[in-house]
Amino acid sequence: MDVVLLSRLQFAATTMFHFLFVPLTLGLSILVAWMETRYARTGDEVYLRMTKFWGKLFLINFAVGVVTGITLEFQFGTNWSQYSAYVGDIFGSLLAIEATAAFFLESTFIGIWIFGWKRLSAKAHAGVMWMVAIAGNASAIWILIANAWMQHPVGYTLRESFGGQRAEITDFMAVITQKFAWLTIMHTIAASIVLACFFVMGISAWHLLRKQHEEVFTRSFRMALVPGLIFSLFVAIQGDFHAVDVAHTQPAKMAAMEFHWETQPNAPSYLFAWPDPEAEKNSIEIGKIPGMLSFLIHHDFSTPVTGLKDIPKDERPPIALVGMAFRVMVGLGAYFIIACSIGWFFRKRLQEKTWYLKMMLWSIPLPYIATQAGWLVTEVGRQPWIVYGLMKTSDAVSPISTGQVATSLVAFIVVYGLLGLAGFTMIAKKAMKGPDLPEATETKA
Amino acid sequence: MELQVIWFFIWGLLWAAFFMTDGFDLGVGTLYPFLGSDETDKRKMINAIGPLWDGNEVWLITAGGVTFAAFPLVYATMFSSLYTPLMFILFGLIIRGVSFEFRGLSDSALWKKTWDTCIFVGSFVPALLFGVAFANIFMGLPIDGEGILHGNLFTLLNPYGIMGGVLFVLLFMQHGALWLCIRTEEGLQQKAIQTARMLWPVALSVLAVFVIASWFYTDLYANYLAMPLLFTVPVLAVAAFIGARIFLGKGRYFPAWGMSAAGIVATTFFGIIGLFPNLFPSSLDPAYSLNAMNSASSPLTLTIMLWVVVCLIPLVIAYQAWAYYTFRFKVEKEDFTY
């Protein structure tokens, strides 16, 4: 294996592992802040127990998420130094702004939140949790703006400099306000809220099935159900706008997502298909809906959609992976709407509907799969480009030895594997243990 | 002043801020197996740094991010040529970071011992390797015109590099011990006081040897000889450490820690001033050296980033100061969250 492939594997492994923890952090921080606000306003001890219970799960998850984020920033320099030198002027500044504007805030306030129970009033302590939630999401916004620039570079010019040609910023506002970025941001944050809501509903369902801590978990379930329903609908509708934009900015990605070979009007969509990249056609096509793809993208049937055949062979992403990941994401997205709608229907008598509670318990992993699939579509769909249309991934790698990357890749797999094992075991253990008894949770009033 | 020059010093200042803030919690982590003799003392030590270490570590992320933004070529060359030591640092920081949270989740002795070891290793290794890396940068690394390092981890482990590593470990341990003097009481505080007293002559001797060795191993003194007034910086570093010892002797631990912080900043700046205008000098040929001019971002990016830093860093300092103020008390048993 070469340095490029190993570095890609390493980056994929570390990013996807990091993103097992980030969406829950983004969504659950908001739910915990809301629970604590209710406690601060009402003084109702049940909300305090909820805050402490979900807060503890949040913290274990946060710890793994935050430490695995550090390696991502540094890998641009260690493994992708050609990329860093080429786009540092723009991409580097976005990462630096993320650290100064958001990550500082999040990391400082999380420490205050963990240790500040006796040092702050209930209202101030809830305010600290809001700062954590806002800063965490703001951090995601800056990172996604940086990522969107790799997907759809804008506001730059290419100039000669000491290290060779590089991209330099010309319009900062264009970079931070571009449509692609904000579509990604809305999609990711909304999906994170859905994931957190399913996490809360699933664990609540487990306790409700055992008829323990019923007050805490009925309230928790209902508090997650409403945003769960709203945001699963939002993700789906907004995802459609996002896909339309992708079709215009990254035609190769869209063609791969839909297994679409021929540029043609009345372009079809398939419920299931399997591509044969050698023969440049699909070997399996099931459930063909004529004109659907044209309609979805252009809102009429006659406008042609670019097919993979019109994209040079060496500029096509891995088609099977992108298309399958897209189908998994969309299928699960539809499931989330249905699952939340059923819950809304039964919201007053959740305890009686054990089949529904079981279904929600087993649904906990599904949003994780959906968000990972989403990243596969986004990132693998961008290949072979590291910056879409501007720089190839193979030109971005550091001049380092295969041995160095192979060693660090193995080390990452071992360390992250153990961390993931320990993290998820601890989350499961704490989740099953349930909240502390009322007397253990007093605070400074 | 030119933008590139301003950014050179902001770059230095951010690394100094990282060493000053994360330095004491890395130091406490290094002292952890030695001073944390029983479970209560261990938890007190963790709680002494618990509320603050995470925010402190962001100074590293910012120092890295700002290197990326302001000097992309340095970021690319520095991190790819120092690949292996940087990976060790990252793994160290990862296992340390989760240790604080994970340790308290189970009462099994093996579980606790595992994370105790991780706290030590994850504090000691980064402290050591940051020192090794910076000493080697002061000396110049064998990088060619393509930014490729001719050497490996063992190239970095030369006498001067190791001396830099030992110096960082000692300064951080001293800094951490003084922090423990502030935040703990009774037996643990007594042990911290003794440790700080014992470390002081050792750390200061190594600092003196390092400053003298720099004359032989590096070109750091060229700028000082050209402008002798600059010698005030290393003198201030030594004065600050002497001040730390005086306050320690008087039992005034907060000023002692403040002096130690100032000493670490001044020691960092001793190197930064000597490097100027280089950020990453090549020992093969000065023409390959990366400096503030040839590796900087475009003037527009430097201007935008300057506004970001000028507006936000004071805010960061303000809320971090509030966090430090909130946790100025002695660690009490009832604060045992972990």
Given for the second form:
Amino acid sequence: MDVVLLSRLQFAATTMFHFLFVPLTLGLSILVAWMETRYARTGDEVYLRMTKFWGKLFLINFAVGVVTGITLEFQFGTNWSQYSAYVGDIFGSLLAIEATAAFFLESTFIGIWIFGWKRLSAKAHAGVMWMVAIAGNASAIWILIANAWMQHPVGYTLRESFGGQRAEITDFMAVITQKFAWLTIMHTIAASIVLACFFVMGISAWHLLRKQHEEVFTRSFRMALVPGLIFSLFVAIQGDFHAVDVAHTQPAKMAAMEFHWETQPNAPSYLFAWPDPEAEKNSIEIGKIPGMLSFLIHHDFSTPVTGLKDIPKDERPPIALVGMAFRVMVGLGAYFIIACSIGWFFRKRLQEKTWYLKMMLWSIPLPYIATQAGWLVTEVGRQPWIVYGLMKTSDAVSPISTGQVATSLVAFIVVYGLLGLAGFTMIAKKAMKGPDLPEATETKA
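The form predicted in complex with its partner chain done, now the form predicted alone:
A lone chain is what you will see next.
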């Protein structure tokens, strides 16, 4: 393995691990704020127990997410110094805003929320939790804007600097308002809410199957079911708009997602296919639907869709990985809609439907798999570019040795593995223990 591949593996391993915690932080903060608002408005102690229980799980998840995210920004200086020198004016400014504004606010309000139970009114305390949710999602928005610029660079110019070129911002508003960024933001945040809803419904199902804390977890399940169904549908519909934009801005990624080789009108889609990149065709094609790809992308059967054969071989992403990740993401997205629809039908008889509760318990990992698959489609599908059309990944690495990257990669895997084990163990123990008894909740309130 060379420095480029090892650096890519290191960044992929750390980012994907970090992204196990980010979506739950974004989605669960909103659900906890909603639960606490119900308590502030009604004074119902069940909502207070729900807020405290899910709030503790949120805090554990947030803490592990912060720790695993710190090293990511350092890697831009250690492993990707050429990239940092080339686009630091743009990428660095967006990360700086995220760190000094959104993340700072999120951390501050979390502190107020933890220590403010006896110092703030119920409504003010609920308001603080909403600020946590808003600041946390704002933090994600700035990160996603920075990532979207790598996917679709706009609002910049190239200037000579220190004997080479570097990208500099010429239109900040174009960078932060571009369509690609906001389609990505809506898709990611909506998917995070779905993940949090399945997390809440899965843990609630575990307790309902054991017939313990039934009032708390019946309400928790129903409160997660509504946004779970709404945002599962939203992710699917909005994902179609996002895919249309990807087809125009990154045709190579779309062609890889669909295993599409020939530029042609009436482009087909397949229920299942497997690519043979050497032969530049699919070795397996099952369930051909003529014209479906043209219709999905252009809303017209006759408009041609760019195929992989019209893209230079050295500018094609890893086709099999991108295409399969896309199918996993789409397939699980369909499952989430079906699972939530069934839950909506049985919402008043949840305790009677043990098969459904077991299904939702075992569904907890699925949104994690879907979000990881989505990350693979987005990031691997952009290759070989680190900044699409401007800078290739092979030109972005630092002038360091293979041994240095290999050593740090092993260290990251060991440390992150231990962190993950500790984090998920704490979350699992707290989740299985359940909420405090009403007397204990009152004492701590």
